[in-house]
Amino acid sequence: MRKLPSLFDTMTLPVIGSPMFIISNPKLVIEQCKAGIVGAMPALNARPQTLLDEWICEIKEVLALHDKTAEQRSAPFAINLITHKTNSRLDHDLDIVIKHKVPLVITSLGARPEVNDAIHAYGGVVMHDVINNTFARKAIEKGADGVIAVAAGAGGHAGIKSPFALVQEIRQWFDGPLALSGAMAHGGAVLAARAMGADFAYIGSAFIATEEANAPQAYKQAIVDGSSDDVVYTNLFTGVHGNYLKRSIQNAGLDPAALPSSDARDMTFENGESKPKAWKDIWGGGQGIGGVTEVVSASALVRRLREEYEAARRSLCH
């Protein structure tokens, strides 16, 4: 059995909550961890840039207080840093992030060594975002912790690689921390993924149809309405390939059938955003989201999965 660093030893289930754009916020990553698993945000989500330190603060404040009386310490919380070359955050963000001693930070498009150093300097552990294996040995070469693989059918930026080719191929050289990310809204899907070699399912789509996500009450029924027919894979909005809901696209007037292709060379985070204005209400979400029905609290969520985890165990043992 694999060592993983401490900090996920408080972990009820082997699930991170992986951060979203607008989506994800103070409220919804402590409601994750206080229930066991991963909460994650952007840092790109507190704008202006000074309110990240508030945000970490009320987490760390709220998430201490949870530990002095509850039986099951919380799971650690994670930042997500935007490393493009792009984003003139990323200095600041840092340094923030650096300051409270964040447990876990998720680095995204562009391994950096430097980012590394500073991360590891104070303790914390770093999991890069990938795509395929290249991605992920250079992200390990440039001093990466773990890697998160992205594989098909993952909610906003995604690959195209099937999981089971993704983990087996990097499995076949690197035994640390492994997170798999692509269409899993059930807690069976979490089991599966530990099964294949993964540490951790990482899961997003699922957590925007909850009370405590920052999104419009009509994306998040959308989520629960849709299923994997009604996503789209696409690169017009950023300039990257990722999954979008086709309602929002249609809603803003395009044909989902025909979209024009983008440049990922004109991807930008100059102004903090991670797309233009002019697609501001683009929904991401993955193919699992046949498998969300119903809003409900992100507690209630990671119960479910936690049931449903072990339920798909115990069939296994018949």
Ligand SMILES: Cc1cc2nc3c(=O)[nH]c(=O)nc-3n(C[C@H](O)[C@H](O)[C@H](O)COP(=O)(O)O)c2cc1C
Second form
Amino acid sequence: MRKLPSLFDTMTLPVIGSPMFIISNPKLVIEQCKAGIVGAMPALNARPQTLLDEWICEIKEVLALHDKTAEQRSAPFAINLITHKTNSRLDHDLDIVIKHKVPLVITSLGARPEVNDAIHAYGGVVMHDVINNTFARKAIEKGADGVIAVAAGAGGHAGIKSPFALVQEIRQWFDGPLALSGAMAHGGAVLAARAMGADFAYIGSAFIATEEANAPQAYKQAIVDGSSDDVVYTNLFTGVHGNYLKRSIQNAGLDPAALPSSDARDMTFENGESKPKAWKDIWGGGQGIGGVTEVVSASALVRRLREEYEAARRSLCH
Ligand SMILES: Cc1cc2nc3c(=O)[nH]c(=O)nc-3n(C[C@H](O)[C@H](O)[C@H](O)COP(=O)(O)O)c2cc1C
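Starting from the form predicted alone shown above, please give the structure in the form predicted in complex with this ligand.
Now the full complex is given, and it begins with the chain already shown.
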């Protein structure tokens, strides 16, 4: 077994609940961590920006209390920093992350050595998300400790690489923490990610259909009702390709089969949003949603994933 940084020692299932714009909030993060997986939240979800300090205080206090009494200590939490050059909140949010010594920081959209250095200075761990092997190398060269390989079918911004190709190529030169992202909503897929060489499954869309997620009921239901046939890959909404639910595109009066293209230069985080206002009701969702059949609590979802993971493990031993 590969040696991972000790902060991961309290995890009871090798899953990181991925940070999701708008959707992830302290309630969801706390329940994920209590259930034994990493809970993560984009810093940009705390608005106004002063709320980030309060939210991290809340997460730390509730988890510290839990750890005093519970049999099983909580898993670490993570904050996602968008390191894209247009993110005008980055300096502020990084200061708050440093103040709270956030154990795991997930960086996206541009690896930044100075950000990695600042997090390492207090002992934090950085994982950077990438869609191909070239970006993975750059992230590690620039000082990230680990990578999140975002494969085809992931909800939100996603790549086009097969998970098999991506993990294989990264593992040929990198022995550090590696999470695999994209279309996982079943414990068997978590085991498969491990078998391929990843340390963690990175799961987002399945957590949209939880009681704690900050999403309208209709969005949660669309995740429950949907399958991979209901997911569209387009760059129209942010300038960068990602996966979105057809239903929300139709609700916005657009034809999902005939969407115009956009341009990566259109992407901006200047007003703290990843999408222009016109597209705020477009719902992100990955190809794995066929595995989601009901809205449940985050702890019930983690319990199901754990049971499926153990069952898949046992079935391979026969
Ligand atoms: C609605 C939505 C919003 C997302 N927002 C972010 C984000 O703000 N930052 C980020 O790093 N990744 C974001 N992601 C991508 C996830 O971190 C992750 O790669 C993805 O959810 C994993 O694939 P899955 O959804 O198929 O499980 C988002 C994904 C979704 C579905």
